[in-house]
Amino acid sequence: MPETETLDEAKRIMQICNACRYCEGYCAVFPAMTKRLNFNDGDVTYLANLCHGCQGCYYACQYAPPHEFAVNVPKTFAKLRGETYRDYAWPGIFKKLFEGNGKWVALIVVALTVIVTGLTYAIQGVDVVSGVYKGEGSFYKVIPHDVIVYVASAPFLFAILAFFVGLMKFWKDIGAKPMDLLHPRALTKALKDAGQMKYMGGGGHGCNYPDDNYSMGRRVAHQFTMWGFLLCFAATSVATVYHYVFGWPAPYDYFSVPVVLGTLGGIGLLIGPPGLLMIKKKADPEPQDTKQHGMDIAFLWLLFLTGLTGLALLALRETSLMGLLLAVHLGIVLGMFVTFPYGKMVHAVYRLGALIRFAHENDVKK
C-alpha cells in the first residue's frame, strides 16, 4: 500500500470534493468518488488509478492553491500511482527501479541492445551480418529464429506474470471481489472506455493540457500511441500464426497482414509519443507530479526508437543494413519487455482494473 502521507492528503482532498461535487461531469473520478461517505486506503487507491490526469478539475476548482484548502487533485493521484507502481511491484526485490526510473531503464535498454548487437556480431561475424538476403527465412540467417523467439518471449512471458501479480494485489487493496475482474458486461465496458480513451475528453471539450486550455491534443496522441502499440503486438501474433500454423517463415510480403498490421503500428508509434513528449514538455508543472517525467519520457522515448527501427527493419531488409538493424531492434525490444513490469507500462494495468471497478458499480450493479 503506499505511503500514509500521500493516502491521508487524497483522503482529505476528497472529502471536500465529496462536498462540493462541482467537478462531478468531467471524468469517472467523480461519480465513483459520490458512491462513498468515507474513504479507506483502497477508495483512494482505487479513484487515483481512475484519474486519467485531464487537469480539468484542477483549472476549475476554487479550492485550488493559493486557497488555504490547497485541492489539487491531478497532482496528488498522480504521486498515489506512483507510488501505486512501486509498492504493488513484483518481485519486491525490483521497487526501487521505479526510483530514478529513466535513468534504469534507459541504462538497460542501451545495455541490452550493445550485448545483443555485439553477440550478434561475434557469434556471426561481420560478413553473415552484413549480407544481404532475400525471401522466406532471411532474417534468421543473422539471428536464428528459435534465439529470437527465446531471448524475447522469456521476459514478456515474465512481465505478464509480473502485472497479473500487481494486478491482484491492487484489486484486493481495492476491496473487489476477484471474479469482478472477469464481469464480461464489465470487462467489455472498461476496454471500450480504454479504447476511446474516454476519460481524456475532460467532460467532452478535451483535456486542460498543457494550460488551462481544452485540448483533444492528448487524447489523439494518446490513441496513436496505444493503438500503434497494440497493432505491432498484432503484427507479432499474426506472424506467430503464419509460423507455427502455416509453417511460413518471415519475412512476409509488403501487403501482408504481419506487414501491414506493423507499419501501421509503427507509423503510430512515430506520432503519438512524440506528440506526448512535446506536450510535456509544454504543461503546466502545478496539477503534476514532476518526479516521474522521466519514467514517462524514457517509456515514450523507448516505444518511439521501437516503431522508428522496426520500420528501418521493414524498409531496409534486403539491404545489408538489415542484420544490423535486425540485432538493434530486437536489443530495443528486449529492453522494452524486461522494463515494462516497472516503468510507465505499469499504468495501463492499473487503470484498465480502476476502469473495470468503475464498470462494475455503474453498469453491472444496476
Second form
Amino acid sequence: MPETETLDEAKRIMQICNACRYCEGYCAVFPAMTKRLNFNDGDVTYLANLCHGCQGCYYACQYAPPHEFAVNVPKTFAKLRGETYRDYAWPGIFKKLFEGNGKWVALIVVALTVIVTGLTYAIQGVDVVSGVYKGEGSFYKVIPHDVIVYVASAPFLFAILAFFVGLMKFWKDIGAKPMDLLHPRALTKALKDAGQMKYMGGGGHGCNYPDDNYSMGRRVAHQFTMWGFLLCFAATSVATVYHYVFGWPAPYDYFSVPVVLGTLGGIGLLIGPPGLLMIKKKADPEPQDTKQHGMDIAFLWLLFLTGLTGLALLALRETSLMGLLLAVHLGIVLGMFVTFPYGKMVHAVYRLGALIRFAHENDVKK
Amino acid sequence: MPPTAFLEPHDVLILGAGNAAMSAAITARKMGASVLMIESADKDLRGGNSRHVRNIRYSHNAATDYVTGAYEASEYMTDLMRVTDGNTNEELMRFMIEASEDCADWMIEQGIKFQPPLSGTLGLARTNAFFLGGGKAMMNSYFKTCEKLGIDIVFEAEVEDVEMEGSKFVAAQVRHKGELHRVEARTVVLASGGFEANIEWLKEGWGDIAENFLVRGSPMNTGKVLRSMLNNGAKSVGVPEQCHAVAIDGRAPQFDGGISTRVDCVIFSVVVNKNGDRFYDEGEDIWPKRYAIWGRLVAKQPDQVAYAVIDSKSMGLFMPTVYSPIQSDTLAGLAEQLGVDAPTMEKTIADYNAGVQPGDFNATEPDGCHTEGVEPKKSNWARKIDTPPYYGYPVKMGITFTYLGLEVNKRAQVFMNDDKPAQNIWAAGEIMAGNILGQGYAGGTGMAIGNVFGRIAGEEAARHARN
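What about the form predicted in complex with the partner chain, after the form predicted alone?
Next comes the full complex, and the chain you just saw is listed first.
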C-alpha cells in the first residue's frame, strides 16, 4: 500500500469531488467515484490508476488551489500511482529502483548495452562483427540465434511474472475478485478503451495541454508510442513463429510481415516518445507529480532508442555496421526487458487492471 | 503606472468578466469594436459566479447531444412564472426565454464544451445543457476566445465609481494595484454581478442576521458598480432582501464554497434549530424546490443555524457531503456535539417518532410516509429516527446571488430615474437579473439571462460606439 499521507490526501479530495461531480464528463474516474460513498485505501488506489492524467478536471476545478479546499486530482493521483508502482514491485527488494528511477533505468540500459556490445566484440573479434553479410542467418554470424533467444527471453519472461504478481497484489488491494480479471465482457471493454486511449479523450476534446487548452496531442503521441511498441512486439512474435514453426531464419525481406510490422512500429516509436517528451516539457507542472519525470523520461528515451536502433539495423543490415547495430539494439532491448517491471512500463499493467475493474463494475450494475 | 490598456479609450468598456460580460465582449469585438474588460479578481478566481455554475437552462424544440428532449419556450415560461410567483417583468421574461434558444449553439461557437446528459444531472437533463467540467471550464474557454479575438482584459482591477454626465457614461474610476485610474470609453456594459458578498448591504434588507450568512460564490461581488449607478440616478428594480439562497453546510467557508457545500438530506431528516425544536415540514415537496426554500427557513431561526438529523437508515440515500456528518450513538450525544439543547431535541424526536405513520418508504419520490399529531407535520419520507449511529449536519443560509438590480429594457439599456434609457450604458447578468427574477429561482436561468442580455448589450454598445 502507498504512503498513508498520500492515501489520506486522495480520500480527502475524493470526498470533495463526490459532493461536486462537475467533472463526471471527463473520464472514468468520476463515474467510478460516484459509485462510492466512502473511500478506503483500495478505492483511491483503484481510482488513481484509472486516471490517465488528462488534467481536464484540474483546470475545471473551482476548488483547485488557491481555494482553501486545494483540490488537485491529477497531481495527487499521479503521486499515488507512483507509490503503487513502487509498492507492488516484485520481488520487493527491487522496490528501491523506483526511487530515482530515471537514473537506475539509464544506468542499467547503458551498462547492458555496453556489456552486450563489448562481449560481442570480445568473443567474435572485430573482423567478424564488422563483416558484411547477406542472406539467411546473417545476424547469427555475429550473435548466435540461441544466445539472442536466451538472453532476451529470460528477462522478458521474468518481467511477465513480475507484472502478474504486481497485478494480483493490486487486484486484491482494490477489493476485486481474482476471476473478475477474466470477465469476458469487462476484459473486452477494457482492452477497447485502452486500445483507443478513450480516457485521454477528456470527454471528447482531448487532454488539457499545455494549460487549460484542449488538445488531442498527448493522446496521439501516446497512441504512436503504444501502438509502435505493440507493432514491434508483434513483429518479434511473428519472426519467432517464422523461425521455430516454419524454420525460416532472419533477416526477412523488406515486405515480409515481421519487417513491415517492425518498420511501422519503429516509426511509431520515433514519433510518439519524442512527442510525449515535448508535451511533458511544455506542460504546466502544477497538475503533475514532477518527481516522476525522471522515470517517464527514461522510459520514453528507451522506447525511442529501441525504435531508432531497430530501424537503423534494418536500413544498414547489409553493411559493415550491422554487427555493431545488432549488438547495440540487442543491448537496449535487453535493458528494456530487464527494467520493464521496475519502470514506467508498469503503468500499463495497473491501468489495464483498473480499466477491467471499471468495466466490470459497470457490467455488474447492469 | 496604469496598465497600457487604460491609456486609450476603447469603444466598449465591460465591467466584469463572467458569462454575461464575455457574451457582451465577444459580440462587440466580433462587430469590430475595441473592447476592454475590467475584472476585479486575479486569474485564479476570474469569472465571478460563473466559475461556480454547472449548466444553462435554455429553450429548445428537440433533443440534442446535450439535452434529452424538448423544452419549449412555453414550458420554460410556465416554470419561471411559477418559481417567481409572477413577480417579474413578464414581457422581458418571455423575450429572454425566446431568445435563449440559440444560447448553447452560440456558446459552442465560442469554444465552450458541453457534456452529454449523464446520470448525475439532477433531473435537469432535459431542460438544461451541462458544461463539460462546469463553469470554470466554461470560463477558461471564454478567456481563450477573448485572447484570440484581441479583447483587452485587466485583472485585479476593481471599479470604484462610475463617472457620468447626466445619463451619459464618461469614465470608470478603477483601482489597480492600489492606484486609482480614470478609464474612459465610448460605451459601457455593466456585467459586474450582484452584491451578495457585501454583508453590509445585505443587512439593509435582512438586518443583522445577515452577519451569519455564507456566500456561495465570489467574494468579489460587492456591488460597487450597482451602488455607484444607483447614486448616479439609475433606476433600480427589486428589493435588497430578494436573492437566491439555499441551505448549505454550516461549516462551509465564508465565500466560494460553491456547489459541494449543499446538504441534500433534508427530506430524510428531522431539522431542528439550536433550541432543539422543529420548525418546518421537511418532507414538503421534491427537490429542488425544498432545496431553495430551506435557506430562508434557516435564516429565520435563532443564530441563523439549524441541524438536519438522520439515523443510519438514511445514510447513502442522498448526495455525499463535502464535510462528514457529526456522529453519535445517542441523540443526546449528538445534540451535545451539535450544540443543540439536548433534552428538547430528544423530546422533539421522540414526539416525531411517535407521530410517524406506517407506510412504504420510497427515497426517490414523494411517498406519502407522514406524521400525525406532530406540529409541523412531515408530509413525506417520515421514518422514525431510531437506528444509531445518529448523524447531524449543521446548516446555514448560503446566498447565491441577489436580485436588486438595474432596470433594463429588451435592448439591455439601463434606465434612469426619469424612466428614460441612459445614452451609452447597457447591463447584463446578475446586475439586471431582478427584472426577470423578482423572487425564486430555477437552476440555470441565470446563465441564460447573462448570455441573452450580454449579447444584446455587446451588440448595442458596439453599434453605438461605431456610429
